[in-house]
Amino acid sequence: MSRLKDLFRNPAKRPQLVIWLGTAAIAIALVAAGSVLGTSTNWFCTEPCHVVHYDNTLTFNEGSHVMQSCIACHEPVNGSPLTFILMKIEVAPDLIPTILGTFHLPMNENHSVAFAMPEEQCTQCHTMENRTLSPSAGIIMDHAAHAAGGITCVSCHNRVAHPEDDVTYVLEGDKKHEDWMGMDACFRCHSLEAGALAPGACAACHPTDFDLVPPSHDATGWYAEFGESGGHAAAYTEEAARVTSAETWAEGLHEIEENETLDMGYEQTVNTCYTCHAKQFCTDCHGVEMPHPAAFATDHGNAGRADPASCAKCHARNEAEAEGTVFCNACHHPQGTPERPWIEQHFDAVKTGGATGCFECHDPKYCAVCHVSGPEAAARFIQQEAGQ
């Protein structure tokens, strides 16, 4: 410190020393700038990062800014170079598991990029007033009102970047990510329910020539009138117990970061019968709780009786056999047809398998009651244990 000084203080030597300094503050300039520039290139962030961001790098040359600079969506915009130094010190203790081979996969698991990217990300090249919107056919949609809402650019085009649809991932524990431009992402923020952020009536995101059913509802099995209609029931089921597990999934994940703009869930957990019908629509349609409760396996001959119509609508093999609570043969009778009177071909089915399964549901006394002294004192046999 005193030989800076005495060079300070001496005149001869004081031009050599502003040299040297100027020298080093330049040189330091240069690596900065080299090292800032250097590693904001797509060929740092894909080649040295290679084994972390080989997936993303594969969808990334897939979508519509392959000619785009990394940075230009995952930096600042207008950033310094001070921000830009700083970032890169943050994110430097990445380098220990991507050398390590310990990295975490699948990377932004929670979707964390899209929720916490602010739209000047976008709109920094794409406006309201520089580009056409084009939604895609029977789509309405109002940007304005969404932007207006708080809802950023990445809310709905979170994959616009990264398209996942005709890339296939090779890190092992890599998989692909939701995409919310479809219907069922939609329903994050819209429903049909009563308070909802956002409306979910057709009318508002389809024109009235739109086709509203999907094809699925026209499949054979879907739905006919005495005929076969398990089909609506399996895929309900089958979306019922994937909306469960997926909020399972939702629940195990990391916080999202707190400079989040809305967090609107996950559209694995949205379950798609109800883009379409409101929660109350089965129960609605079929007259009993949709799907049954637990119980109601054993304790559903009450409500067959009180309300037998509501039972013929799935359970009944023909208009005859709708009629009454003649329908419950179809479950409770299988081995007949119900082209016959259960009772005409019960004689049949006890021959040939016994009459163990009947003492499931009929006390054995029924049974006497019923051959000795017919089917009018079976009912009030029936009546009596009811009455107990």
Contents of the next structure:
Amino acid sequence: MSRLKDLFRNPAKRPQLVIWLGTAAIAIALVAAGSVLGTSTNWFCTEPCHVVHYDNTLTFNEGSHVMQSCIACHEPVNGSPLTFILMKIEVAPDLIPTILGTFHLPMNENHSVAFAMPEEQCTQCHTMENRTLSPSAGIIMDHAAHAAGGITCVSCHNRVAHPEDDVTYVLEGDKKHEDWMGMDACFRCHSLEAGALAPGACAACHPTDFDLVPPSHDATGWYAEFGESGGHAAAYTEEAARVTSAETWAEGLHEIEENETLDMGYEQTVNTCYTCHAKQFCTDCHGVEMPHPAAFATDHGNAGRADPASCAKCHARNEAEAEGTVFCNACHHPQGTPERPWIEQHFDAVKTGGATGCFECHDPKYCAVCHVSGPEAAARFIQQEAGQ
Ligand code: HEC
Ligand code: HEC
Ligand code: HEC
Ligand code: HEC
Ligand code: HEC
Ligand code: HEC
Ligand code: HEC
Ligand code: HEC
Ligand code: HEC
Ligand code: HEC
Ligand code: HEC
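Output the structure of the form predicted in complex with heme C; the preceding block shows the form predicted alone.
Up next: the whole complex, starting with the chain shown before.
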């Protein structure tokens, strides 16, 4: 102790003091720099945090940026050493769940990492202005149009460093994320409906020789005139149910981040039918609300008579039945064969099945319009039936 005091008080020892203090300062700086650099290596991000980042490392190793450092994307571009130290302090509390194994999975389920990542993170290495693109066959891409709108790179390339397709996650409770490079994800902003932020017309993103009809539509029963068309209806019903449950999932999942130019939402809440079809396309063909409103069951007679063609499209079993109100027979007189008009068959039905069933819908006076002996003839049928 006295030697230390001596060092400070004795003017003769001043050069020695300067050397010692200098050494101490350098040592502190080295330790600080060492810990900042050390905690910034991919080794530090993956090995000591082995458990937490096990799955992220699997995806990272599959990606095109496997030779880049984690901090190139995950820490501010040209940040000062102080920024880095502050960031380390900010994430320090994560150490506890890491050690205890109580961390939450899936990590980044709400994509806040992508939503918060600024453009500079990518443009520090990439310049899109003079790059010739070689996109996948059939895809047209315009980077400048998005840059002009302040749309960040990871609004689309969110999985670029962590592709999940060929990876099997190991950690219990971990789940894969949305990938925004698909068409549905483009339709978070693009749309065929009027007033959309960006165009949905096929020609905006596909060349003219591109096959626009997806394979799902080739399935038998998808749509056939006067035939089985339940396929597309079932696919739509399933899709609409999926979207409803995704909307519940997405509700309140994230608040708008600093670098988000607009709240683009999640890919899962996009109804895939409405990426390729404007709603008008469906209603134009249906002509009526589908599925029918509840009131339809007991109140379709008038609607049907007013515009029978709008019903015949679906209810006629062939071209002949599509004339006038003949299609009504498809439901009302199922005893008849669709090949011949019902009027030519109705008496066969009466002869074989009796007329009682007819009067569930028809007033006997209805028969009388054509049958001169009308009500009497009807009464006779009923009696005949009762007598048998
Ligand atoms: C080229 C840029 C880039 C590099 C390099 C990179 N990441 Fe990422 N990382 C991202 C982006 C972008 C996301 C956001 C993904 C999203 O929200 O869908 C992300 C997400 C994550 C997540 C959240 C979980 C997930 O899968 O979404 C973790 C954890 C992570 N990165 C860790 C790492 C580690 C560890 C390294 C180094 C081994 C690394 N990252 C290297 C860009 C990068
Ligand atoms: C530290 C430099 C660096 C950073 C930061 C970086 N990249 Fe890259 N990136 C590369 C290199 C190197 C390649 C491989 C050569 C090439 O295609 O340019 C590459 C390739 C790519 C590719 C083509 C290969 C593929 O997987 O599709 C895309 C897309 C890409 N980067 C997007 C991004 C995005 C988006 C970001 C920001 C999240 C980013 N990069 C950040 C260096 C970087
Ligand atoms: C609106 C969506 C979107 C945004 C935003 C976007 N990209 Fe792309 N990018 C694409 C698409 C789509 C392709 C073509 C991919 C394909 O067809 O495989 C592509 C291709 C690329 C490629 C590969 C080029 C090649 O060699 O074919 C790179 C690198 C790239 N983008 C980097 C970036 C960077 C950096 C940014 C931000 C400045 C950015 N992208 C912003 C959608 C986007
Ligand atoms: C975050 C919103 C957003 C997303 C996501 C997005 N875009 Fe865009 N896109 C825009 C905006 C905004 C424009 C500019 C519209 C305008 O100028 O009228 C645009 C324009 C375009 C254009 C130019 C169209 C034209 O005819 O001018 C192409 C091509 C394009 N986007 C492709 C894509 C592709 C491919 C994807 C998905 C990989 C995608 N976009 C995802 C917002 C987005
Ligand atoms: C904003 C850009 C964009 C627009 C507009 C767009 N597409 Fe696409 N489309 C894509 C991208 C990106 C892919 C490739 C990624 C994928 O498979 O999801 C794709 C893939 C496809 C595929 C092949 C994949 C599949 O689902 O079978 C078909 C078919 C298709 N588009 C049809 C259409 C039709 C029809 C329209 C017009 C109504 C259209 N696209 C408009 C971006 C777009
Ligand atoms: C990737 C684009 C794409 C998607 C997604 C898509 N369709 Fe289509 N669909 C088309 C194209 C292209 C046509 C042909 C349009 C034309 O001939 O005008 C078509 C035609 C149809 C037809 C008319 C009958 C036929 O097969 O030509 C029906 C019905 C239909 N789609 C229903 C649906 C339903 C329901 C969904 C959702 C489950 C859906 N489509 C999703 C591209 C798509
Ligand atoms: C080319 C004509 C046509 C087009 C286009 C069309 N539909 Fe249909 N739709 C039909 C027919 C025919 C039926 C009756 C199906 C049956 O017999 O089960 C139907 C029935 C339906 C039903 C009712 C199913 C039920 O059992 O209640 C739904 C829902 C439906 N379509 C959704 C759609 C959607 C969504 C689109 C647009 C993406 C679409 N349809 C486009 C012809 C069409
Ligand atoms: C786009 C095809 C389509 C059109 C157009 C259409 N329907 Fe339907 N309709 C259906 C389908 C499919 C069902 C069966 C729904 C189900 O089983 O849930 C149905 C059911 C009905 C039912 C209920 C039958 C029952 O057993 O409960 C009545 C009544 C009916 N339609 C009358 C009409 C009338 C009247 C019109 C014209 C104003 C019309 N429909 C137009 C497809 C159509
Ligand atoms: C898809 C099958 C279907 C078609 C097509 C259909 N109906 Fe019906 N209709 C029914 C059924 C089932 C009932 C019995 C409803 C009940 O009482 O619950 C009924 C009841 C009626 C009734 C008595 C109740 C009411 O709505 O006032 C009238 C009238 C009627 N239909 C007229 C017609 C006419 C006219 C057409 C053709 C323009 C027609 N229906 C086409 C299935 C159909
Ligand atoms: C479920 C109700 C229902 C039953 C049961 C029913 N009908 Fe009808 N019938 C109708 C409706 C609805 C029409 C169409 C009326 C219209 O166009 O205004 C019709 C029309 C007719 C027509 C006129 C056909 C035409 O082409 O002009 C005859 C004939 C007829 N029914 C006979 C019968 C006979 C016979 C039976 C018993 C075997 C019977 N109906 C049972 C509802 C029914
Ligand atoms: C639109 C006119 C029309 C209506 C309404 C009508 N019928 Fe007929 N009916 C005919 C015609 C036409 C014949 C055939 C007469 C012939 O060729 O001998 C016929 C024949 C019959 C026959 C066979 C008579 C015989 O002597 O062989 C029976 C039974 C019959 N109708 C029962 C009914 C019943 C029951 C109703 C009411 C539910 C009804 N019809 C409504 C036009 C009609």
